[in-house]
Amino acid sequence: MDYYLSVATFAGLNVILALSLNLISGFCGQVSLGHAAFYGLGAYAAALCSVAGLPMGVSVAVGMLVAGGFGIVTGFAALRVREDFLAIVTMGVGFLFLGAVRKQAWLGAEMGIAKIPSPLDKWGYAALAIGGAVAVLLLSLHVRRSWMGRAFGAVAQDEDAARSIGVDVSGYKIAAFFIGTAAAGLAGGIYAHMTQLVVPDAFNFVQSVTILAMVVVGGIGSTLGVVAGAVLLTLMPEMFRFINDYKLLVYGGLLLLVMRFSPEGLAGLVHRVTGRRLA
């Protein structure tokens, strides 16, 4: 039952995850490749509040505020560039991040932050992350049927037809990235509680690239695609057990096979199959 539970966990991670980039780069057009980055930035600062003492809960929100502030900091860099600029950027974000804290002592360099206080059992755990799992996947719904949602197609379609009609793209650009790395921050606060133990290279940037792959496999844009992404990547390797010695390889294979066949992943086959569009 341990076994099943930690993989309940963890696909709920990957599904707050996988839709917290769909926010930034399917909403709003925004290519990220750094994304493991705030992952790692809200699970460091949850990891720090918590050995100094403060509860999970107020650990985990100040994860997801340091995340979702240098997501800000990223925000303002996407306004100067573009497409395979940005994906540059936000790459570069990802190794700055694991640098920073290979380099500090005082954040465990590459032993990592070790014996983070776990108020949890493991069903508490999979109860969180399935629960904040949830609670993105909502936001998401909402946020694509909103005025801001539409204004975010604008800014993905044309930004400077976007501009042309009053959207303030620089500030929509801005809250996107915000609201998807706080997201990202909250799983990040979620794992580190649950595993004791944050280390580098748990946030790498094959990491990022798994969380890239199961948005363009799940179908980028579509956010009940990217739960089905998420969940299906999560499963892959605990049901072929020999992908995991091979994950990046067969992540990167399968990134080809869905751009070459099926751009829009699985929510496209589905819309194909039976002529339904998925949220």
Contents of the next structure:
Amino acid sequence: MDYYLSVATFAGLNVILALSLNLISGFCGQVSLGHAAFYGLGAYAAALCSVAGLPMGVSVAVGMLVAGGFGIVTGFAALRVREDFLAIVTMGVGFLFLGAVRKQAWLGAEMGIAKIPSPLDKWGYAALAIGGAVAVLLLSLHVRRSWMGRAFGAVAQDEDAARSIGVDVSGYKIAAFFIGTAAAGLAGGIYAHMTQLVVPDAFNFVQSVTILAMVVVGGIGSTLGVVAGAVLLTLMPEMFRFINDYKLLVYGGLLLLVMRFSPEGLAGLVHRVTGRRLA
Amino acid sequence: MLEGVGLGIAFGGVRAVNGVNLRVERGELAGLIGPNGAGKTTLLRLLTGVLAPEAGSVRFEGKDVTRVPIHRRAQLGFVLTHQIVRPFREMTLLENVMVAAASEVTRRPWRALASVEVWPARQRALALLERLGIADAADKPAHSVPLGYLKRMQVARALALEPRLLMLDEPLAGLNYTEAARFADLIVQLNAEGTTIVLVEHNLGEVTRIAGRLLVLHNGAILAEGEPREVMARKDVRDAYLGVQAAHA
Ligand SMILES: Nc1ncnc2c1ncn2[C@@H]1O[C@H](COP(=O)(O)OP(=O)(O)OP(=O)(O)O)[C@@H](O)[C@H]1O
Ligand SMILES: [Mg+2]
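Could I see the form predicted in complex with its partner chain next, after the form predicted alone?
Time for the whole complex; same chain goes first.
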């Protein structure tokens, strides 16, 4: 039972991570190759707070704010660079986070932060992760229906045209980065308390690529597709153990295959087969 | 209403716009003409903020807006339609116009997040598509309709912002003879309803017919300005056009 609960918990966390990246890349059109850094920021910030004696709810909230705060900074950096260069900048953010954390004694350096208080049992974490995933799912569906979603679409499809009709392109990009990275911070906070241990390697480039692969496999921009992609890529390495040893290879290859043969991912397949567009 | 003073910009060695002064009065319909490459598009881009001028300044309704970003100018009621169509390709024509029609709501991201009400924007957008004669394609994605539709959609999208000053960059290009004439009439109508308009056009017949005043740009500078028929009769204006045609031949 414990095994299934932990798989369910990770599926929930991955759904949160994938949907949060989808908000930035799928809705607002801003590439990000360093999303794991915000997952890590949320985890480290929450871990520090809990170790210092704050209740878990407060710690997780602080984790979200810290991740979102750095997300805003990244958003401002994103305003200064051209579209294709943004991939490199966000990848750089990921490496910067890792490099910084590895060298900080107060963050435990390579050993990370251990003995994080854990107030819930396995059922509690599974419920929390899945509840979080449902919340972010509902948020995504709402954003898509709201005027924010339409403005995101305008920014993603043609920034200059968006500006010329009065859309504050910079404001929307920063809002996307804030919402998306704060949600990643939520996943980080839950993760830190569940595992009671955070180490830098849990938030490395492979993790960023994994999150991106979930989004692309599911269908970038499609909320339901991305949920399916996240669940699928959580279960795959569980069923085929060898994947864990070749994650970068398998997910990188998967990314290329999907881009080449079905750029709209699972959502695109559903659209082709049933003629219906997923939300 | 609009005043550009000493505007200039160069691309590499080309002085695309060179020390241009111009005024647009409230309520007028001014035509801006000139041979290919004269700098008309560049001048509009300088005025609306798409490009930052290397020299000079822009005043809109008495305020210096030289450093005001494009989207703020659009919100102030100073709107440009691009010469090259820039639709949101994945959206339908109706959705394209709706985003502009909801600009009060989309002005601030957090307000936009709180609002899901599409009805008023939808009604206004549909009315504009009808006015422009393209309502039959309202639900077609922008990437699937002909250029003439996109040109008119772009004007509908600009009108959805309820502009006080509208700058149109070659709206008649790509339309056939009757479409162009009908469209020109619409421009006159909009002007009569109170929108100040600056019209860049190569269709000299239609501009001289509808514009109250003509400005001629040549090699990045104002060559002539005044009553359309008088301006068109001037020798230097004719030479400017002929020179270009001769060079192209
Ligand atoms: N972004 C740019 N980079 C380099 N050169 C440019 C750029 N934009 C315009 N130019 C040059 O500036 C000059 C003026 O161009 P502009 O497009 O303003 O002319 P125009 O009067 O609008 O012409 P047309 O009637 O063909 O639209 C041309 O020589 C053009 O090649
Ligand atoms: Mg031009």
